[in-house]
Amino acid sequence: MSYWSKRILTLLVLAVVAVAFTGCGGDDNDAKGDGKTLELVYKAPDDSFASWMKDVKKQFESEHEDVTVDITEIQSNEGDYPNKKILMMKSEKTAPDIVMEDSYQIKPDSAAGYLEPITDKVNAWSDWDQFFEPVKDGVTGKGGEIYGVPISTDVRGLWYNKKVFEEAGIDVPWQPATWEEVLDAAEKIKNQVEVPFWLNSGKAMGEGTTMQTFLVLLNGTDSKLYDEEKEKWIVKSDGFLKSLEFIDQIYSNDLGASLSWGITGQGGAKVSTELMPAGEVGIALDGNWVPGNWQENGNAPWPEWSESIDLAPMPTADGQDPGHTTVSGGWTLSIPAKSDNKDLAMEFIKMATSKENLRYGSQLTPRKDIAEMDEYNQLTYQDKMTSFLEFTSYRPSYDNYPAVSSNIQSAVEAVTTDNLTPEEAMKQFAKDVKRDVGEENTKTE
């Protein structure tokens, strides 16, 4: 038996044993006799989430005297958690009632039948109107069914150095309306900083290159990566080419990072923890989490960072509607299809994600009413980052997405290193995706 086969078998045995001892799973009766046990699983370590759920558990149990809520942590890294969670959801004996689900996994997990659609439940819930409409797309599967309630989200934008811009004669606050204006600004500050424009562009950066760079660009064009109606991957389009051409202009005009470190897995950390605090980055296309590095307990404390750094949304290519572009991810609470307590699970999720209970910390909230609270907006630029949710989009994370994403990373790096022209890289991407997902599952726009 292979190592991974043994691992999977071990996990299955542990899951079944855990159910035997806790009394959860298919039997509605718990140790209290006539009561019910509601089990929630989450990816550990996450002290903030655990603390939040314990508070909701206390409130929920006080309002449902016959219910016990079990909060089960799954110790794992980012890659292991989805597999362990799926193993639990596959069996009626081990399926929990609520799972902490990455929005990235909503489409494949729902398509595989692991998640329960909750469309009717959320549509009958008045609070559902308080969630940002684009964020709801991130919990939507095939056929428009809803498979979770968002608990957090994120965005990407242009972090720029105000002092560098002012020295170059660029008006601050900066509000570029087109990609051309972004490139013009990078050109004007070219001789003032080590990195005029930073963006993830190497295969070593994995999904960061796909999500934080390429998809932000592609979604700023009139093209898409996936045709939802025909269920086909779009392997050639004007927008795909235009996105690669933008990246090519950055590097062919010496506006990007040095390739000696800029396409390595450590490139992003070098930019945010060393070069930005040193004033050596003009513009960085990156996520809302970047300032977390500069907090007192961050990787590179920088108390005065807001005096130098501001944030602008990435514009669409030619300023076409909606005017700006970004991409989001985030976590949700979902109900496994084999849960025995679906209605009760939904009641718990509604309580946890109410305006009064939903926590956010340094993350962005998916709720519009929380986004209006003074307490929420105390963090620097929190209101500005949250406003990006009005025009955000999500990855088409169907079963073949990982292979498509990997090929995007290859295309971006080939253009970055000047090994292929944008036209050649798109042609190679089309060839590779047809090989990986089947030509019948692709189309040309």
Contents of the next structure:
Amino acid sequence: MSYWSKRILTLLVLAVVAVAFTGCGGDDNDAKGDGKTLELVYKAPDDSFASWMKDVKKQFESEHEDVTVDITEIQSNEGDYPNKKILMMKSEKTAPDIVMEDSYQIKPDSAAGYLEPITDKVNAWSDWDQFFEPVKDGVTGKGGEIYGVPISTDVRGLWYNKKVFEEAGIDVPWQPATWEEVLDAAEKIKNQVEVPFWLNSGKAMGEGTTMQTFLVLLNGTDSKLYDEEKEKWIVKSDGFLKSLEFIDQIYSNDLGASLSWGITGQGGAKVSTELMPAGEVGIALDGNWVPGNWQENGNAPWPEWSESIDLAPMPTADGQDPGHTTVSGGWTLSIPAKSDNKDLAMEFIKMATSKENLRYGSQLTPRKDIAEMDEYNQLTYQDKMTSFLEFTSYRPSYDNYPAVSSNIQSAVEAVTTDNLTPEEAMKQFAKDVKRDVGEENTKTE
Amino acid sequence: MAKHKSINGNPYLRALIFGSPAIVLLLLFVMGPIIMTIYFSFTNMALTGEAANNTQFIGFDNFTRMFNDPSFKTSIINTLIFLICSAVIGQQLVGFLVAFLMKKKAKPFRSTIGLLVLAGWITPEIVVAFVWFAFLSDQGTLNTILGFAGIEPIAWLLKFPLISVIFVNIWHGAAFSMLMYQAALDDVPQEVEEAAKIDGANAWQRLWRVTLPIIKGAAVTNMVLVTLQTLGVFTLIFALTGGGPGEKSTTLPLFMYDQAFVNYQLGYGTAISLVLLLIGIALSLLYIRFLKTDD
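Same protein, different state: after the form predicted alone, show the form predicted together with its partner chain.
Below is the whole assembly, all chains and molecules, this chain first.
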């Protein structure tokens, strides 16, 4: 190697090292800390969130002249977003001032100390009364404090085919009062359709099986999954057994979907985009987003869908109070504990979630006053779905919820495929949860 | 120039001084994380939840839990099947065969075939995964071709998930073994083979008794490298099957990812990664020992 090429090589190596080290330092020139920049992060892609935030940003900046709102998108799927967001919130340097947070992350993230309690702030805010009470449970975290303002929510219910019901001689609109009546209806339409009763019941549907099926059922019994007072998971209960028995009755009486596709990850899409439009599904226990597939820009456009399909709330097991059952999730805006502009962040959140501004695509609104507006109720059955929020419940998403949830999915799938009886599946569930979360964190009813 | 003299005079000091940048970097970026992994695997560290706020030393809890966890057993078995079929048998055999058959062939032939095999290796794992996903999926190329023969489409990635990822990994990695064996075979002295031939050894005997013993060293080195590479394969399986359906293609790296980043149990995840590291070390020692005893 010649003298000069050695020199050049040395220089190159030095340059690379220098660049690497400055890179490690991170850029600190985004003017954070002087109270002038408000940083918000959200999960992208989400066009309706982006356009809503753009409008609020404009309004906020014109009212606070020295403030710039910096909206940062995190390109991510649902599974990785929490990780990326948590890593940002962990450090003073990178913590944003406002974060879009899945309500089911509120409990663990507040316990981890990532989020700022805003109970005092919302209690001093007159609009807070306008949010549905059960929706507020979804943003309640560690110590019973409020950790976020809800921006959207969802519900689950029974989507049934009116035409099929009429043919079978069942009165519509249909409103079953007990699980027995649901099973009766499914039995009556058994020979008319390919799938009399659809419900997510495979491990492949992941959280869908826990949330759309199992927790909706369990919430309709007198049992619970988590004892909030004693902070223990309830691994054996009458309601748990009853919920599994309901699923067992569906499948052992041939009222469910064929197992060859019914417990695969493609099952849900097949039902909503193929079989329901073809009139081959009698009743589907599923989320409020199902008709989204049938909109003009959806996966399976079906403009006249509401002539066939109607919605009824899932009844409680024996018709006990409050008569119906559902489960909700949804998104919120929260303030990280390491934000340096907490008061300003709250002002922004209040503005974004006001009656005038809270417009988040076709999501269900968490506000009662928006739910009463004509503009909001133009969407089919929107008023009906929103009324479910009066009796909804949120997931007990405490530490270990992911492990408990995946054991629920195993139990549901075992009953669905007839590998275990409901009693055996509950026994197995108790054993697995005790192993996964520690016996001292569990109890039986 | 006394300083100069002392550096020149003490070879150890000189080695230390010239080696220090490398040693510091290794300590910082290799030993550091390993030591931290060992420490974290004895804690209940979590990404979120109460434990994230209050990480505690929990002794061997992670390991007791691991050995009682049926999913851990499943992923160990999957990892071993994947390792043996894909690395130890598949890549070694295919790599050796291609190299052996190409030996002494015409240059254009060698370079064409070599390039084709290499193409699989230089393609990034994630691209390989997408290409093969397109090939194996329900309406993919393979099913289209089979369709011409009147065979019903088969959901390969659902029905045969582990076999599919093993096959893809062989396709992706065989070129590395091929290169290693090519170099080793080129080093086998012509005279030895000719001598064996004159002594009346047939082609099989020459391969088994002459060529293979000579290249044994290269084979073991290759085995170590391929084993370690395969043990850590994540992207390929994650993108092709996600470890599913169920846990049918969940190997240890995927199981670790699930525990650490889906269930947020970082402590448990690092404990699994430590087991993965130990398996890698154990296998490497085994191979090296095997090389030494026979020498």
